[in-house]
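First, one chain by itself in C-alpha cells, the form predicted on its own.
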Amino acid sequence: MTVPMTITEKILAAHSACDSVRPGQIVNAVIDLIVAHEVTTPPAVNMLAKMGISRVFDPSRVVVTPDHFVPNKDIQTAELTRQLRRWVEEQGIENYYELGDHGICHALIPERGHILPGQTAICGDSHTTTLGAFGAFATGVGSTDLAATLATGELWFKVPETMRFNVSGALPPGVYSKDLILYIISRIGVDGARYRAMEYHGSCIETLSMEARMTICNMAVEAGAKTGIIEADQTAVEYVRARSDKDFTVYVSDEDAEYAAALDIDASSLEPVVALPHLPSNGRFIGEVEPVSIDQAYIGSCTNARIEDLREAARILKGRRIARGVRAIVVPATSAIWRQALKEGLFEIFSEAGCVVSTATCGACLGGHMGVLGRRERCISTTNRNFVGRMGHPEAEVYLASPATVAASAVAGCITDPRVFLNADPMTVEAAPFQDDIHVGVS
C-alpha cells in the first residue's frame, strides 16, 4: 500500500533508500549540493583536519563563494577569505565564484543553475531555505554537520512535519511577496513553525515570478522551519532549464498526505507590512505603524536584492531624492545582478536619488560592514531578521519591509506607505522635514 506523502517527505525518503517515511523518523539522506563561504566553511574544514580528514567526498557537489564580507573589512576576514581559497584549490572545486564573479550564495545558487527541483541542498547558513522555490529539500547546518556532509555525502534529518499555506488571490498593487511572508509570520510566531516545513500552495502563489518565490522561503526559518518549500511547476522548470540541462525529478504533494496545521490567506486582503523591532514576527499593516524617522534605508540581503526588487524600489526613487538625514544603501545580490542593473540605468537613478550602491555582500544585514548601525539608530530595511544588535548597536532599531516601502520610507524620511509613490508624480509628493535625533516610541 502506497504511504501518502508530503513534498519534503518524498525527497527525504528518495535519499535515503526509503519506500516511505513519516515524520519524526531519523533518516540518513545522500545530499546532492552543498554551499559553502567563508564564514563558516573554514571551521569545518578545520574540523577535518584535526581528523585527519583531507579530502571532500565528490568536489563536483560543491559550489563556494565569498559573500558575507565582501570585500574583507578587516585582517581576520581576510584571512578566513584566504583559507577559503587555499582550500578551494586543493580539493581541486571547480565551482567558485571569486570577488567580481560572485554572489550571496542563496541568489547566487539559482542564478547559476546549481539547484534543481528534487534535490537535496545545505550550507552553514539557516537562509538555504530560500532554495526550497526550487522544490528542493533545502536547510542551514552548522559547521559540524557541513564538515560531516563534505566528508561523506550524507547527513542525517529527523523528517520534518509539515504546515501547509493556502494563498488564493492576487497582491494588490504595492504589495509584494515579502510582505506576504511578513503577514505569515506575525500570524504563526518566530517558533510557530519549529522544525516544520512550510509548503505554500495556491493561485497566489502560482502567479509569483521566481524571485518573489525566494524571498518567501528564504523567511521560513524565521517562523523556526526546517526549509520552505514550493512545488516547482512550469515557472520554476523553465527558470531552471533556462540555467541547466541536468535532469531532475519533480516531486509533488499526494492529495490525502497529512499536515501538522494549515492556514488559508487571501492575498488581495493583504497591505504592506512593516516588522516592528525586534522580531520578524512583530508585523504590523502600514497603515497601523506610526511614521517614525528613519537614519539609514537598505535594500539588500539574500532576501529582497533581486533584480526585481532593484525595479522597485528604482520605481519609487526615479526622479526624487533621498530625505535630509537619510542614509541609502543599495546592495545588488550578486555579481549579475549589479550588472543588469547597471545596465537598465538602476544605478543612475539611485545615484541621482542620494543612493549609496554597494558590490555583492551580505555586509550590514547581520552587522558585518557596509551600513552598520550606531547607538539609537533607527534603519528601514530589506533583510529578514531585526533582533537585537543584529545590524549593529544592541540599543539600534531595525525595521523589516519590503524595497518599495524601504524605497518610499528613505525618501519621505519617515516609515511610509509605498502606495503613496507609486500612485503619485515625483513633484507632488514632498520629504518630511527633518528631524535632528527624534525617536518616536512604538508599541
The other form holds:
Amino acid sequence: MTVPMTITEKILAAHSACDSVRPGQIVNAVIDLIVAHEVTTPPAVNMLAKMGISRVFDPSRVVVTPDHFVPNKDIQTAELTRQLRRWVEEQGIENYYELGDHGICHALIPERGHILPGQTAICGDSHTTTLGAFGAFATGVGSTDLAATLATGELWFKVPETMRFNVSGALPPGVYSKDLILYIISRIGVDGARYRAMEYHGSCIETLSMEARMTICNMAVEAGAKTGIIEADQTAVEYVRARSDKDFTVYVSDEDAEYAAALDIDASSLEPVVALPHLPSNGRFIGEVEPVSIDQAYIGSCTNARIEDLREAARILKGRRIARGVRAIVVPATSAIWRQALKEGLFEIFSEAGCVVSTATCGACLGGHMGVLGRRERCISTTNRNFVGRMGHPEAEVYLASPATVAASAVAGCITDPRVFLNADPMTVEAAPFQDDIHVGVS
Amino acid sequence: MGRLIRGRAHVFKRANINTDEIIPARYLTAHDEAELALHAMEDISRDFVSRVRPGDLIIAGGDFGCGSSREHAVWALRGAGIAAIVADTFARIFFRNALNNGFLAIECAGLAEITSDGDDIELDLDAGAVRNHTTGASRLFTPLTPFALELLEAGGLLPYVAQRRGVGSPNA
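Since the one above is the form predicted on its own, can you give the form predicted in complex with its partner chain too?
Now the full complex is given, and it begins with the chain already shown.
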C-alpha cells in the first residue's frame, strides 16, 4: 500500500531513495540545483578550502550570479564579487551571469530555465522559496550547508509538515498576489509556518501567472516556512518548456495526504494590503491604514520586480507625477526584465513620472545600496521584510505593499489605495497636495 | 558524560528577534567573526557587545533568528563571546546554522520570562534541564537529538562530515 504524501514529501522521498517519507524524518537528499551569490558563497568557498576540498561535486548543477551589492558598492563588495568570479573560473562553472546579464538570483533562475518541476534546490539565501512556484522543493540555507552541498551534492533535511492554503475566487482589480501573501502572513504570523511547507491550492492560484505565483512562494519564509510550493500545472509547464529542454517529473499531492493545518481564503473578498512596520505580519487592509506621508517609494527585489510588477506600476504612473518630497526608485529584478521594460516603453513612463531606474540588484531591500533610508525616513516598498533597520537606519520605517500600491502612494505622497488611480483617467485625478509633516525632510 | 554549560544571561524577551537585528545587512561585507561581533545586536541594544563576557548566554523569546539565511548572525554572536542561546523557539535557518557551526541552540519555552539580565544560568544537556542559580528556578527542555549532539561535538557540519568521510550524509 502506498503512503499518501504531499508534493514536498514526494520530492524529498524521490531525492533520498525512499519509497515514502513522513514529517519529522531526517533524509539526506540529492540536490539538483545550487544557486550562489556574492554574499553567502565566499564564506562557503573559504570553508571548502579549509577542509581541503578543491572541487565542486558537479559544476553543472551550480548557477552563479552576483546580485546583492552589484554593481560593487565599495571595496569590500568588489572583493566579494572578485572572489566569486575567481571561484567560478577555477571550478569551471558555466552558468555564471555577469553584470549586464545578471539578476536577483531568485528571479534569474526561472527566467533562464534553471529550475524544473520536481527538483530540489538550495541557495544561501532565505528567499529561495520563490522557486517553489514551479512545483520544486526549494529552500534557503546558510553558508555551511551551501559548502556541504557544493562538496557532496547532497544535504540533510527534516521532512517538514505541510500547511495547505486553499485560495478560491478571483483577486479583485487592484488586488494582487502580493496582497494575498501579506494577508496570509497577517493571519498566521511570522512564525505561523515555522519549519513547515506552505502549499497553495485553489481556483485563484490556478489563474495566477508564474510571476504572481513566485511572489507568493517568495514570502513563505516570512511566515517562517521551509518552503512554499505550488503544483506545477499547465501554466508552469509551459513556462518551463519555453526555457528548458530537460526532462522533469511533476509531483502532485495525494488526495488523502496529511496536512498539519489548512486555511481557506476567498480571494474575491480581499483588498490591497499594507504591512506596517516592523513585521511582515503587520498586514492591514488599505482602508484601515492611515494615509501617512512617505519619503521614498521602492519598486524592486526578488518579491515584486518582475515585468508584470513593472507594468502594474507603470499603469498607475503613466501621465502622472511623483509627489513633491518623494523619491521613487524602480529596480527591475533581472537584466532581461530591464531590457523588456525598456522595449515596452516603461522606462519612459517611469522617468517622466519622476522615478529613477536602476540596474538589477537586491540593493536597498536589505539596506545595501541604491536607496538606503536615513533616520526617521519612511518608505513604502514592494520588498519582503520591514524589520527594524532592514532598509537602513534603525529608526526608519518600511511599509510593504504591492507595486500598484507603492506607485499610487508615490503619486499621492502618502500611503494610498491604488484603486483610486486604476479606476480613473490620469487627467481627472489630482495627486494629493504635499504635506509637510514631521516625517518629511527631517535631517 | 556531564555536559554542563554555565554563564551569565542576556535576556531578549521579545519574540521574532530577526537576523537584521542580530547583524544588520550593512555589515555583511565581512565574514570574520571578530569583525562581525563588533556590531552584534547593535540596532536593538547599543551596548550589548560591551556587556558580553566570553561564555555568556542569550535567553530569548520565540522565533529567535527569523529572517534571512545569513550565517553571519551565528558568527557575530559567537564572535561576541556568546556560548549558547536558549529561546522559546528558533527560526529554522538560524537553528540549522547554529548546529552546523557547533553552536548550542536550545529550545526551552518560558525561560526568558523567569530570567533577568545577569542571572547565573546552567544548562544540563544530558538531563535536558536549565537552572537559574540566581533565583533557584528551573525548567526542562527536550534534549537535543543524538544527531544534533554529534554535530555539536564534532564542532559543526563540516568537521562532522570530514570525520565521517562520507561527506554530507548524517547517516553515512
